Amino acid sequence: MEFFVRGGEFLADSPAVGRVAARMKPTNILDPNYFHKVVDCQWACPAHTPVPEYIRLISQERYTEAYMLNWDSNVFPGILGRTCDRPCEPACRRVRTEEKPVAICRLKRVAADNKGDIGAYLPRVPEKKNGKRVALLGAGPASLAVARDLLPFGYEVHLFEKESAGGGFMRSQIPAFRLPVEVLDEEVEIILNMGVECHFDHEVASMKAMLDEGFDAYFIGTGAPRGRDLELPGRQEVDQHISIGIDWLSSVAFGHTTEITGKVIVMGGGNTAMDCCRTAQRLGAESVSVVVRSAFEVMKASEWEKEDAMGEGIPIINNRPPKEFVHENGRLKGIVFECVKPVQGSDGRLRYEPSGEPDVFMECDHVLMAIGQENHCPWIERDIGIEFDKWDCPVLDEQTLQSSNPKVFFGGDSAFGPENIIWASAHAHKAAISIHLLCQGKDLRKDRPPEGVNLISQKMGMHEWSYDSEHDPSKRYLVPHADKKLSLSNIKMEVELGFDRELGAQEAQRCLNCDVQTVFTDRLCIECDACVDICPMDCISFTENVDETELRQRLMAPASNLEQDLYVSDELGTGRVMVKDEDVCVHCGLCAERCPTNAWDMQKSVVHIPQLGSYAE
């Protein structure tokens, strides 16, 4: 008998074939990650929020339940519904059928805006503590989420923050016209009111001194607090006319800066640059321009952030790296920019070459520098067992987020550099599990709770499902905005008004319910090919089992997206196998309705992502 290798496993070849033939193994649908990957939005979300489930709850006007489902995984639904970087949306299956994904982020806000009293749904925090003390450094989203996960388990949680209120960079970096302070305060206070021992206006100056306090574990969630600068000719001479973007936004947020005059240039192409330019316009700048060294398409700012800035009349000028600051008697006159053009190299990356145009001088009175952020932890001594890399980031175990000092954990921007709030929540869940295991004397890797999956049939009758399976090719609904004249004159007026209940319900109907899976039972199949005939996406095929590369080409429609799996059955009566391309399936359920033997069923996959949870043991 001959053998072949696939995926690191030896499989026996049939003696009748007479040669080594690589065949695909039957898909193990009980592997938690299999159907998790099929729910593209949930798989792409760092916190793995069960997106289709909460969207269905919104469509049923069960807003409080939709909010709590979000709160359990991402912790800040009202905040994220306004500010999330939306990694879920580019992954949405709607982009396979229509141009725009479901407005997942804005639907999260619908749940937050329309929820009822959530008091009865919050986790119970025991009055009697378990004897373990945990210190959280920084009151940003990562630390707050760690507190939420630990408190129901009886931990005594102490929070240390240099500012007078919680929220971290959510408070200091995100302008009020994007995130109203009352929304921020509400979700921060939900956690603080669970019993956090708060030490506000307490700047930690020495990690060594903190370790001497004798806490059982420490979580550092202080963010990436230093904005990058540019060393160009003339930089030092015009220092008083240049502000670092994140510091300037913080000064605005805490009321120290209330105006900016003259012509303003914002340098940088990320979301901070977009916040800076829109804020400067509201604080009275004569004119505001954004100048970026890279091409428009590769700017780090989210598409909607760029759209909002340009919608407010702010020009974005690309392919202009700065050369020098021009000054006269200590006064900034403007900046000289080189003109370049993007050229795609053989490796697919863009490089920038001189365009042949003369340098451009742009007049300005003030520059807001928003060219990136980096970790900066001078208060963490380098002789206390916490190792740092060449980028001044802590050396961490990526699964446990434990540093080289076993009592110290990192999360959020301070762990791997600047990311979005949703990443902070994801880090927090990991770190909270690790802290719990450490405090209970368990192994941080071997004793971590496993992932799991449940499959629940949605069948109510022969041709009736407990969810709306009809595919409606509807386009994405536009989010209403406040009147531009009013919003530009009031820095605290929220620009996006969000969906009302009616628009929210209509947008929710665009969800394709990707968590309701087509589940195939091979022993019931009679190979009538009825499912093949009725499938609107030609994603089901019955064919000879061969190696994956060849199999992908011999399907009804070739399966070219290698990031999406093929669903392969065991061998059927004729020797063929059923193969379904998970990439293009729209979960319409027609195969299950048409099947005469119930070999196909629509079953909701409920993926369990391990975290300490929002309830006590």
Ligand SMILES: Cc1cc2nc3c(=O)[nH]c(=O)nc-3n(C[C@H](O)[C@H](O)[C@H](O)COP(=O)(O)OP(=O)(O)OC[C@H]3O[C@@H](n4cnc5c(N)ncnc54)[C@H](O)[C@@H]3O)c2cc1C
Given for the second form:
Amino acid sequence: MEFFVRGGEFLADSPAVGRVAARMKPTNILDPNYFHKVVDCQWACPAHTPVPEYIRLISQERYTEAYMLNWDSNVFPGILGRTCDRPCEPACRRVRTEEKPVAICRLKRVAADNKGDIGAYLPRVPEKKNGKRVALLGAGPASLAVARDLLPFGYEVHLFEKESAGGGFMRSQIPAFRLPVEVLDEEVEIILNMGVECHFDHEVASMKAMLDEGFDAYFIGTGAPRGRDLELPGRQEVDQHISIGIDWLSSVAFGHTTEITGKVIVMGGGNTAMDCCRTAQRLGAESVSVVVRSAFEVMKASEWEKEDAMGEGIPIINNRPPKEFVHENGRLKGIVFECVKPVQGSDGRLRYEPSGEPDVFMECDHVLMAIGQENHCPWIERDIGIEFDKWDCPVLDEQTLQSSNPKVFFGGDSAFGPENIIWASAHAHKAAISIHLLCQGKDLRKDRPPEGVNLISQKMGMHEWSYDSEHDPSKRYLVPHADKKLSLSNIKMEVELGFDRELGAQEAQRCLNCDVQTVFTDRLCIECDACVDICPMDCISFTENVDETELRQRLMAPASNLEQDLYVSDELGTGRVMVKDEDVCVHCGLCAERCPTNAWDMQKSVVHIPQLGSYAE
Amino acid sequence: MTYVAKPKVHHPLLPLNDLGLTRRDYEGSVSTLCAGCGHDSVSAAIVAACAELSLPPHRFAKVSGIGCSSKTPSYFLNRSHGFNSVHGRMPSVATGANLANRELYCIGISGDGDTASIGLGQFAHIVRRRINMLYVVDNNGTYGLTKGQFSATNDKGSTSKKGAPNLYSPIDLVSMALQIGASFVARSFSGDKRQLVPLIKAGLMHRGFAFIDVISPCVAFNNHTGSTKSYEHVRAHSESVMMADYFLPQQEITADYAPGTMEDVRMPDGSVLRLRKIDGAYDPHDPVAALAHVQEHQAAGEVVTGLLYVDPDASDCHEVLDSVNRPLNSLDEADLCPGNEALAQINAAWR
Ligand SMILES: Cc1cc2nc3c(=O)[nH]c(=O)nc-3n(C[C@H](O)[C@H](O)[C@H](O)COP(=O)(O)OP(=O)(O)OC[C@H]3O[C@@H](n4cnc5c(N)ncnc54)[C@H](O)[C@@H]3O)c2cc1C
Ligand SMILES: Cc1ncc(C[n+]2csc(CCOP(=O)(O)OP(=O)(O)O)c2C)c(N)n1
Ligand code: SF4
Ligand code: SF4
Ligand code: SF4
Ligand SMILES: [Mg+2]
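Cool, the form predicted on its own is there; where's the form predicted in complex with this ligand?
Entire complex below, previous chain first.
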């Protein structure tokens, strides 16, 4: 029960007096990272999309602006609003204060679905070029985003792609029932129409030859195109009954495969496995099962992808490593699986031991192998100054994405192995800055534009804030789905219908506006405790300053989440300091409402993430 | 003030007390006092004390008079009984409530105007009658609600917001309570919950009349440089004689304090009041010495805080009157009309 009266101690009352050395330093809120970290979603987003800002725009029905804010940072809002891996959502503060995150991803889709004409908002591309030529290899999201960043600066951008259309894996892998082709086409076209010189159906066979063409810079965005295979007894004999998942999905996407018959087993527990099983079900399989060697909880597939597959009636069978393919006269009969159980090792990691159950045999006619992908670029000669590591990934400078050949940059899946679209966009921004600096003869590290932060007071008057400060206790709203009978029989039919405007507006209200910061001015504070008393989350304490570990324990509520910072003020009149645990603040603004002296103010933090656009003006 | 209600959402680790309630369950409705008013901190301290003691909110009677301070019972213990009476008349209502139902925890909240000005006579008599209650004065040295006139506790020479000096000497309620025979007398500061919360707990559980004078700055009218009841002045001039900690009978007594003179006062119900004396020579069981101590420091411009006097074995009004042990509302017809035989016995006793 100590919890109730923690904080508020006077200096004289503590054994810690005198331990000056260990005291926490006052927080430097002008460090761009400080408040950026408080905006959990934006911090977690690889491209640092200003999430709360676009959610507020949706609340104001300013869909076009909301879309463009997204487009600026992540380049593919309509696509990502349906398919993003959404690292922002597990990071969302709502997970810590209540339970479920704001449906950040699906709100992006609301902006995309409802936007108006964006023509006027697009950057202008100069007629007169700047004389520099850049080659982009592969037309996936990484290269497309680099093109978008470079074109407004007058670069001549050449895109080389072996397929006949742009989009990369977004076109060849992500099934149409998750991402309709029109949505993909629209966002790819926006970029191509900015003036990209497209070379489709052009497979690059030699990097050496490319280099000989004398471009000023090269961006390699060719992805991680090789699906892993599994060598097991019987594998060779049943070759024609086994497909590599990503190859099979692309053959479905390009219309070469239109059906699959009999019983299908999908092997693997990642998102590719989820797309394979749902696609197989739609193409007419008699039955589909997913068999995973590991436990359900540690499967690589996102929570929602698993839910969607299971929601369509597909069983996921865990803890079953495969042993052998059983065949008869060249025909696949099925697979024998071993039975294991996970045990927690002393290092906290799961290990698998035989469970004691007998091996199981599962009948099947076709296997889709979805056990991972890897980097593979045999067309890059190994003697042209581009170094590769032992996993066949290029050796890169993480900050600049420059390879050991100064003119060659990597991004997207080709850089560090398979990731996702949002990482491809993030890499692209970095690489575009590097390419620009290189072409302008500047230093790639020293001359990079810095991050910055602006703080803007949201006070409009007595009890009036320019954001909706009131806390909304609603539970996460569910996205409506299409009728299962229809969507399971039509591979092109999008399963999710998306939030309509009304649901979108309701879900938008759940956002806690974590970018509207509590900013404290120590010289104004009279230590009246009003903010401590009103704060619903027990974030604020006035206490003597000690070292961080002890300070975290002596606050109104223990600050046990070490990933979240403490905001510490300078010394106040009584010798104490104000300490705010940022962890579960709901940004309700009540501290500022109750403060008699405006020592607290609610200020919007606008974080400036360097992008090539930072140079424009 | 704000009209934005405090949202229900709370810290995920907020503990539950023995009744399964969190501290938030002891709050009241949204305060309409000025932002920064000390009275809101006193309410927050009462909320914390009641939650920590795991007292059932519906077993409380909150009574008050008129003033900003007297409005505060609305801002704590939502689920309890309350009576906001007339100016200076809280003691009458509290007396009635306590006589009618001795099982309720009675908290009276008053102001320095409500108690030391218009209500001084009532105050003297409720002390004298030993009503079993906790009487809190939110003392800001001014009539806050009527916009800042000097009250009777305002120090001579202290100025109004506009600079006019106060011409009269103050009434010291602590001294009065000691003189008239209160069995629990304390003074504290709204800006020091570490001291205030345990005092409220001990005062609530004390049998007899418990009085706490809480200096509670009025940010709107009496927090300027000429005031002796401002946050800054009180912090600079208060002298704490001791820190108190209150432990329920079943509670483990934790002893993790800096050295000093320690005294455990055992209460009749088995609970323990642990006193950590800052002034080692101070004796909280001697009302005469307490009075002298308080007044000497007052003459030197200092405000003595802490538990100043306690008589753990004090009696209350019900004991003095030898009244019925049960709340009046639980007495049924059989209790009230014991029948002809009983009447005949009573009459016989008078013959
Ligand atoms: C089944 C599956 C589902 C996925 N679902 C999602 C999802 O829902 N959300 C998400 O964010 N991510 C998803 N991903 C991952 C995502 O698609 C990739 O991370 C992303 O597309 C990588 O982008 P990129 O630009 O690096 O390369 P890619 O998208 O792989 O594009 C590379 C392009 O380069 C071309 N190319 C390759 N070699 C050559 C060459 N020698 N010459 C010319 N062209 C060449 C390829 O044809 C291709 O078009 C999924 C991946 C798979 C396999
Ligand atoms: C009989 C009567 N006389 C006068 C008043 C006007 N009045 C209302 S509140 C108040 C003074 C309150 O002062 P205090 O008790 O110190 O409360 P504070 O507002 O300072 O907390 C006065 C004089 C009244 N309401 N009723
Ligand atoms: S905005 Fe202020 S009152 Fe609201 S939760 Fe955050 S710190 Fe507490
Ligand atoms: S409400 Fe304002 S003046 Fe009072 S303690 Fe908090 S920050 Fe300081
Ligand atoms: S006028 Fe003074 S006493 Fe009344 S609410 Fe405002 S600050 Fe508090
Ligand atoms: Mg007053």
